[in-house]
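Only one chain is included here, represented as structure tokens and corresponding to the form predicted alone.
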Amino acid sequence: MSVASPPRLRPAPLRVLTAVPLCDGHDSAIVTINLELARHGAEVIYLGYHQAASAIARAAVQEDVHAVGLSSYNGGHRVFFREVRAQLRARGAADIPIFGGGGGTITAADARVMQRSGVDRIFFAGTPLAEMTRAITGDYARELRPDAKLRGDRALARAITLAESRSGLRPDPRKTARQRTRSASFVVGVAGPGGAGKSTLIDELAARFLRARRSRRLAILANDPSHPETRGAILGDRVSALYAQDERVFFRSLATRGSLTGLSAAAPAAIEILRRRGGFDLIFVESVGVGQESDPFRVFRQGEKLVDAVLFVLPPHYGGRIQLQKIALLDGADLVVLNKCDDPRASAAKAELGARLAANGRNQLLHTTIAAQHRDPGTDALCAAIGRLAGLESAGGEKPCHLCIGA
């Protein structure tokens, strides 16, 4: 009788998440160092300019990650670091060291108060920039190991580290199926080209959800792409995620780490787990941007799909009608978006792409929208879509999405 191998694990790169405080819009700096991070292998999650200390904090937990960095250029850095480690410790992340600079505004004497308050290193002015490097990768990288004590997001975060550790990733179908009668979690795959706006549109569907279920919680997937050579990434949606910055979301960015589905190989036992451990109403998962023949979420392959619907994205730009006859995913999607209709090309677009969606046949209806305005009504028909779908319409007794836009 053989007895089954343990699955293999693979090395797992260096995650670092970096910001810069509030009221602070310098961040040439922290961009410059991402890049370089990026370049030498690590998994860079940017989380953007003038963020305060709890969202920090709350990102630095779902996106379980090895170390933060900071980056104060507009003084206040004693207070703002300082409560950056006590939110950490809040959240039961004491562990998670922070590390950053500022130019010339922090002295070395404001140094040694932040480290004596739990910063872990303070690079100065100066300082060579393969210098930084050597040390953020090589002093911070460590196994992240299953601990039964985390709870709650950090639990979930470190349940999805532990899944992309591991290859093979093919959950048992017949498992999965008896999880997903237990589940009430809608999952939404979304896809299509790099600047078609994904991440905005997102999030706006997220506020909207907020508004209306306000007791409820959603999560975000979003797979970014890793560097073929270097195996670094730079997942920057969350910079995008404005309204997202919520207790009541769980965000966490994948790599792709050599998969070259337009989703991290992770990515469907990470699906199954925020399925079965979250508790989520709905739960996004954005593709990495999308090729012609792209099929991220298995809508054309035998068996189940990876989600419940796929929700497609197109910018006016894309390039005229034979473009669209080569787009295979226009044939299976459950959802069409034509976005960024504040473009002259637009109209063009909506009535090409209309007819590419009328010959399918499969009575598919086209959303125009406008993400980038908050109070757009193409996202909020949509958004009253998804809610049919996912049947949110009428649980709890709470007002359907669409009608939340007017509170």
Given for the second form:
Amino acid sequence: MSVASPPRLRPAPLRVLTAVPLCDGHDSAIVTINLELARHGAEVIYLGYHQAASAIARAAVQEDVHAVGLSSYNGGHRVFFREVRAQLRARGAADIPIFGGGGGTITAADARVMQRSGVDRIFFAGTPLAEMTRAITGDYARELRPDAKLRGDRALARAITLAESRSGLRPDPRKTARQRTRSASFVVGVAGPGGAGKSTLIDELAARFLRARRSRRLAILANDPSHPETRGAILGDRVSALYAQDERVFFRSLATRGSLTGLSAAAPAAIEILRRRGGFDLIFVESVGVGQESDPFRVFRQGEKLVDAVLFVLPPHYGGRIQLQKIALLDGADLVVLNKCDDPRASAAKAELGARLAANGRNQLLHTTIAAQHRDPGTDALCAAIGRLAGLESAGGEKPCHLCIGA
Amino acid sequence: MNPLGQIVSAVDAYNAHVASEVRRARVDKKFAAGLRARWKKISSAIETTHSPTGTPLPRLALPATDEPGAIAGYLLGQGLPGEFPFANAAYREMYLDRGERVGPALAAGPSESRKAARRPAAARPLNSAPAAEEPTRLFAGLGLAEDTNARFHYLARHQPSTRLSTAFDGPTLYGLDSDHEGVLGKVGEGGVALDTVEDMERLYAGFDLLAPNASVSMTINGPAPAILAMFIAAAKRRFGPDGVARLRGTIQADILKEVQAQNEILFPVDASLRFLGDMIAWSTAHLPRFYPISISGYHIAEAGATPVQQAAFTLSNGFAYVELLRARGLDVNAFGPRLSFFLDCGLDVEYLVLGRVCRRLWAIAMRDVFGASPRAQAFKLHTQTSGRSLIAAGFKNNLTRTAVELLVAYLNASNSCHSNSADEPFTTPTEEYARLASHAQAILLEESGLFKHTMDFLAGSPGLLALERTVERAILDVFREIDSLGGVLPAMEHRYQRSKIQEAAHRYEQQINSGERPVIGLNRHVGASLADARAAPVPLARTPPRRQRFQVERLRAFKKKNAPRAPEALQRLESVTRAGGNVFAELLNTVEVCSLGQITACLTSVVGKYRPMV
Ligand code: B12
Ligand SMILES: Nc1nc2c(ncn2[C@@H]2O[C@H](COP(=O)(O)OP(=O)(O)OP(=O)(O)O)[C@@H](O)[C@H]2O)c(=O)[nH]1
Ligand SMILES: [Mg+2]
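Alongside the form predicted alone that was just displayed, please also present the structure of the form predicted together with its partner chain.
Every component of the complex follows; first up is the chain already shown.
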């Protein structure tokens, strides 16, 4: 991998992971801080409230962040921050600084103890917002370089970071040719309008995968928009991931950084990296919730497909027949999912959608799901269908796909 | 399923009705004469009382008018205290002194009303004077059950009646056991650690919970059904099964605001609402003196919402519960009087009228949309002063902030109040500041004459009325917005309430940052106050690791002791949950042998986990 990169106009933005500790739901301060940091150009990967130290450290590694920011109010901060520190160290990430706050509940005496256990900085009650953003954006941004000593997820994450900072540059054709040897990963691109249920479905599919394939891993690449002016972004897909918070999942959030395709310009390289060195059975790529005319996963580079299958998710209230005609992805998708079938409009939508797909004559599969429902049978069936496409089923299979054994 | 559109129309219709009655009063002689006669009767029935300096005062202040339009506007638009639409108060006399009075009584004489107070709530006459009990509440919870119990005994020493308002620690709020991985440091922090029915016995030991002047309040939501079941099981152990019907208290159990603001929901929304419904159905039948839900705006406001948002989201959540309970086949007149509300009171000017506007909107909707009787129309309001307005810098100023907020809360005729301690930014209240906070209430209600002699001293001033109209309109606008999203639940799925609250919180902090919102000691008159923000100038209530380990040990002993019986109990809970039975009724058995964490895990295995949102 070459280190030298041609001059860039702007340095890569600061990436920070923020979270609230286990058994703590005080998220008002951190949500405001997320907004402020993003407004000042940072990419904030938000993990949410009530988060375990292990989940925080795992996310920090996979997201390859510059620093971790914690907001703690319900006490026990001395112990908790120390635990995050230890978890980071155990994952070869002792270099990631931790900062945080918790209003008046974290005192100066606490802060001294916490600093001795490796916490970088505590922002006390009354610290002006402007001072905090200045300190964070000023102190923690630095260039993340290739590092041969990194191992496991950390190495993988760094490779993606480097791909992100090189993105926008044309890929070297000789290199891509060399890297074409592909692992067995099956890549599913997931697209659909904002709020259709893409993230929920991916998480539910991940749950089924993890249950059925006890020692295998999967990866998720979640794309979210950057703000066009500030360049900042709040990458919040991890917040609602229940099952994908697992050691066997590599989860990475990508900000689009100005790309208008629905994917980060680095997504192709990131997919390539995951295929090549990840050892993942399945890779889900969630696009930004996109409009009707675009297809983020369309054919690219010399006729080669970016993903192995495209899954298009639609809610029942897509707006009627006329709209359906215009949706480009309905032609390109391998799997079409009508989600939110608990909505009374679902049956009408299903009929319309079925007719629209039949007219395509492409043998596309229409699935109906209620992703938000625990153990939804429709999602089981979708999972089985993906398993079949991916060839993950045991051979000779009249048997139900073992990807979707309900537990 | 979504009544908000109808409610907006009902309020518009009621306001139009008031306006037309006012006009009619001005032209229709007969109507005007009737109004005048009624007015005269009301006025002459008002008793006279005396201030300590001898000044005679009416026990109720009415607008000084004889003009029929104004009379109609008052009687219909605001209503006498305790009368529809309840703008002035849910009850007739609120905190007035029961002492010396002159003149005929309006409804019941003093001796009668004192008798009424001793009757159980259900038997009390329609919205008459409430039980003669002081409205002060103090929230406590720290360390293990014994520690909180000791604090309760300390607080109760200073109060004529027993009000045990309980805060739980983080693990309990999230339905986890104290031995759950990674939670040890949080055990007993910010509230009491409670794992089992045995902890529940320890928590309220030494209090006669069946006494008519005793009540318990439990601030818990996601795990509320299991916790209430433990409470009942512990009470059965102590007072026998017959005592249960006499238990008095409130459990918060408001799941919708957890999704919107406080973030303590454990199960998916539909499952959580089902468990809540099971609990309310059971308690409506078996706990006639218990409030099984406290519909809360406090957390919404503390998370950063504006006063208008607080009122609009809380009321709309309340209507959603009414709709859900009716859909279960419950009678609005059976559960309606058991609904109670909990609002925040901060320093923004809108708070001057928030309680008044909420009472009015609730009453109109309950009467005209849900067909509820007067007892179910009254919006019973518990108020807490704002914690978020209390800051670390120059923290003693928090005494003043709380006092001002408390005044505003009582001006809103709150039925009960909790006043925060000045050390709020740092720690669970220390005894000194908890005492000062409770004394602030005593100074306001007992020492000062503001609320003792005359009902509605300040109500109905031109400024307040103007503000009321504006705030009411703004709340209706939010109702319309939620309605256009399909109602409370669909709006929640779109993160509507959350994103509005988060925007408001961000704006609030930006305003402090820019100085647009003055905060004394922080961005004005700063002086040396910033030092407080680091030093925590009060002793901190922290649970020593030794006590935390002790809790874990006794929990393990409980689990070991019950290991032979727990699996079967959990199995039964699981099958009742699957079969759609009343989960709460079964929990009453489960808690005898299972811990909170075991119960949460069992229910999760059936219904799944709540999926959080940003
Ligand atoms: C708002 C609030 C709530 C709201 C939270 C809404 C929400 N979604 O966030 C509600 C009402 C729901 C709530 C509930 C509870 N609360 Co509360 N709450 C507060 C309160 C009033 C303010 C906290 C706040 O958000 N302030 C606004 C922020 C922006 O300002 P700040 O705190 O000064 O923080 C500054 C810096 O520290 C910095 N900062 C903070 N975090 C971070 C993180 C990073 C990365 C950075 C860079 C900076 C930074 O930013 C600020 C800028 O100046 C405090 C008391 C107080 N006045 O501070 C209690 C307080 C934190 N709560 C407390 C408790 C106990 C609870 C409950 C457990 C009560 C109970 N038993 O039921 C529950 C638990 C809720 C839960 N799910 O965990 C206790 C904690 C006690 C302790 N640790 O010993 C406190 C201290 C009150 C008290 N004295 O009892 N609470
Ligand atoms: N009623 C219902 N709600 C669902 C269903 N699936 C998802 N949701 C809800 O829809 C909302 C959006 O779901 P997400 O999974 O975040 O949707 P998304 O497509 O990833 O959204 P973006 O990434 O923002 O484009 C959430 O509140 C989900 O809980 C479903 O089957 N039924
Ligand atoms: Mg998504």
